[in-house]
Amino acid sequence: MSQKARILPGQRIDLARPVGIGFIVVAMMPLVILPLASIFIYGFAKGPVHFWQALVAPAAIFSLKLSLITSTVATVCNVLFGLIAAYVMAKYNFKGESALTIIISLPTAIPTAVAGFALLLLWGRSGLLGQLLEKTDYQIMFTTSAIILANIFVTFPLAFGVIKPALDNLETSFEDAAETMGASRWQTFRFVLLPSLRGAIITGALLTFARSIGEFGSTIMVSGNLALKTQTAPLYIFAKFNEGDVEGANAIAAVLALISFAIFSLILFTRKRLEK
């Protein structure tokens, strides 16, 4: 029988069960459920015509693309060095270990608006490194090279955060078996160990796809906010907004929102997957 058994005659019913999932849905109404729905209901209000109409403009269409690229390339960028990183400190102990990881978390704790703005000092016109590009055409800041570069900064420690503890706790059993048997560093690494972290791969590909897409305060500080150039999904939603053209600026919100949903189900669904 299921540990959710029905009550028993003459069994206490709990009181707390019903009171505990009561409490965390009104608490998620006006935090996260109504603001969500707004978005939906406010943007369908006119006809789901006019809202494809401004879903399809070329400036919207542009700035999703824009996204997707982007934060495909920070995603991959970002997962290959999480596995090395998680990989290397999982299996070598050095000094330094502990200021180096508090290093790679730094940037989940820094302001993203500072973030953009340290970019722009190593990278910009008169930046420590950007003075080296002055004399050549090629320029970083306000370009898509920019924005992949906020977004690798941004979403730097998030695969390796999932990756790091999966490796941690992984038996080592398999890959002793794997080194008595001849097979090299390498092949213990790609036949054992990339299918036992295949979930944390996944899952932390997709964190960081999600918060990239979403990026904000650091794009807006490096990318100059130029429309079909080099705006992004919710920098556009920014500029609508400011416009007036809060319809416009609703459309590309929705279609966020609904990626954002897409992919925490997919995480969810994965994990209880990799679980049975």
Second form
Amino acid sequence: MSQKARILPGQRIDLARPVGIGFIVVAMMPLVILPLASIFIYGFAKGPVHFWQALVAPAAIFSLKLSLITSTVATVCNVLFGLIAAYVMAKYNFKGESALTIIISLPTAIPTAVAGFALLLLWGRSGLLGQLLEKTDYQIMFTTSAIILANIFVTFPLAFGVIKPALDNLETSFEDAAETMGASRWQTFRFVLLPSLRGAIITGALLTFARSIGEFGSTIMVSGNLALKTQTAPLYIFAKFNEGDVEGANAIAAVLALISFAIFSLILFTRKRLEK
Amino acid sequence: MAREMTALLNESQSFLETKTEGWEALRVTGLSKVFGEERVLDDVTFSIAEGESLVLLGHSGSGKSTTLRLIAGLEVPDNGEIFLKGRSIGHLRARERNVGVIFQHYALFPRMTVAENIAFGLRIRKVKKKDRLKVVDELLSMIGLGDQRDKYPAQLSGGQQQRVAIARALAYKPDVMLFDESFSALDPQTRVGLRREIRALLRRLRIPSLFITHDQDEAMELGDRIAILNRGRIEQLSTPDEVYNNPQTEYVATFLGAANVIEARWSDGLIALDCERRLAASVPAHSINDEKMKIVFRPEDVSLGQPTGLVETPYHLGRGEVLDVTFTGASETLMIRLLSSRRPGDTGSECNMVIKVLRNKWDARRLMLKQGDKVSVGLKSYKILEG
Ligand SMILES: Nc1ncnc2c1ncn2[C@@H]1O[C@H](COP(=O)(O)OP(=O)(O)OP(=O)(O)O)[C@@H](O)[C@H]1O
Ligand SMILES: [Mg+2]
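If the structure you just shared is the form predicted on its own, then what does the corresponding form predicted together with its partner chain look like?
The complete assembly is shown below, putting the previous chain first.
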């Protein structure tokens, strides 16, 4: 790499190099870097005290908490599902296995607004399952459960997608060895497979969490967007901005951005450690 | 390693030394297995005595691993029975059979240390931690890896990994040890050293073992007896000496070492080869003329002499011409084309029987030969295969 790029004395200066790098930076400025930077620049424009006040407003704190809780629940559900589905599909061969894999992966391809709308159709008052709920006191739409359902739906294949290849790459001889040594299926899974999948599980969980904490399109359809009730952090940003409260929107936006950076670094970190 | 080994042999009574000799440890009868359309194993029967080692030798795809997996319970047979220590285990799950398996790539658990790997079988058997540590320590010093206990498998060499795999299986005192091509992933030098060591260890511990290999040297060295598997059938099962010197089929003869196989038929109590060549029978003569058979002899069973004289061997093959000489140090290999002459001096060349001959250094020196030389060819011994 560096060998190729080094300019030796007497050699012609290769203009393509600085121009190429310059192009990347210039193109990214308005597209990626400046938008991100402005969140922090404007957030602190009126001083840290202002920023802090905007952050600790009850509705702001509530929205952050709600986002963290719903994303965590969705992450736990999807990691568990991904783990079980990957194990079953690695262990047994059955008809329709590839069809099932495609269906599991489908939710990422569906626009989030469509996903939210679909959930509304199912669980809403006149929906297929909603009608059944109508007779009870229990409601799903426009509650925390709806947000969790939406999160689960849009992040469904992420954990599975990371865990399945990791499991496929594990040699079956580990399981055979454990079995001949007297281990039950559960013991084999618990002591042999699970430790080897740790990295994939962590990466899958982080991806799922990152995706669900930022989810907007499906959440706004199913949550009802009620402040202090069903308003997640992204919805709070949108609502505050619409009200003209730019500082309020900005504070939460900065926090969400930081959370995303943190998760992103963690993913890079686990990848690196796994590669070792 | 050699020093460690002698230390091991002198070591006093170990926790593993509780086996008694004499009776049958493993018996397999009429084992058959079909995968899809393919009959992978066909009526395989053998037994291993307590303390004995049996080698299953065969080409790739002959069904060796399948046999092992059936015994271990990792695969279900279509037919046949398996007895371990006299009890039928065919209906038991793999984990209830108490067999030790050494897989080709060892299958050491990557996220467990060496010590944890070795202790795994005991942990599953709910052995107390204190007792586990004791066994692990004893095994680690036995395999000479006492200082590697906290390493992970990826940090060990292939040979070390294999020792750990063996220790891991020995830890829970299996009733039989099964090795699936366990030496093939090692470099040749480590391989030879390690298999001597393992063999000595298993002899000392008197653990019945089944080795699987496609390497004939390995089979000769590891096996008290060798079973040669061809397309799911056992072609011959006997001691290495018998299998090598008294092969029952052409497959066995050619699989174990180099062999010259020549088609022939009975003719008035003699054996008639192509090119009007006759050979005195090495067995009581067959009365039926023209019945087909084959004669088999090893390259080292051939003696070469001056073309004018007769070689001092029981059987005379006639004259030949040296096609090629390859010198390999301790010995030399020659390719000889047999000439179709019945009388000396008559040089017919339409005969195309080529045989391989192996001579030791001293025989080679006594009669130096080069390409194109004429020789007379004799056989010290040969085998007759019917059909
Ligand atoms: N699970 C399976 N499903 C279908 N066919 C199988 C299965 N296991 C083995 N076979 C087939 O059975 C035959 C024998 O396989 P086996 O693994 O026993 O051979 P082997 O003697 O161990 O060969 P190698 O020396 O290459 O390991 C092969 O043709 C293989 O394709
Ligand atoms: Mg095999």
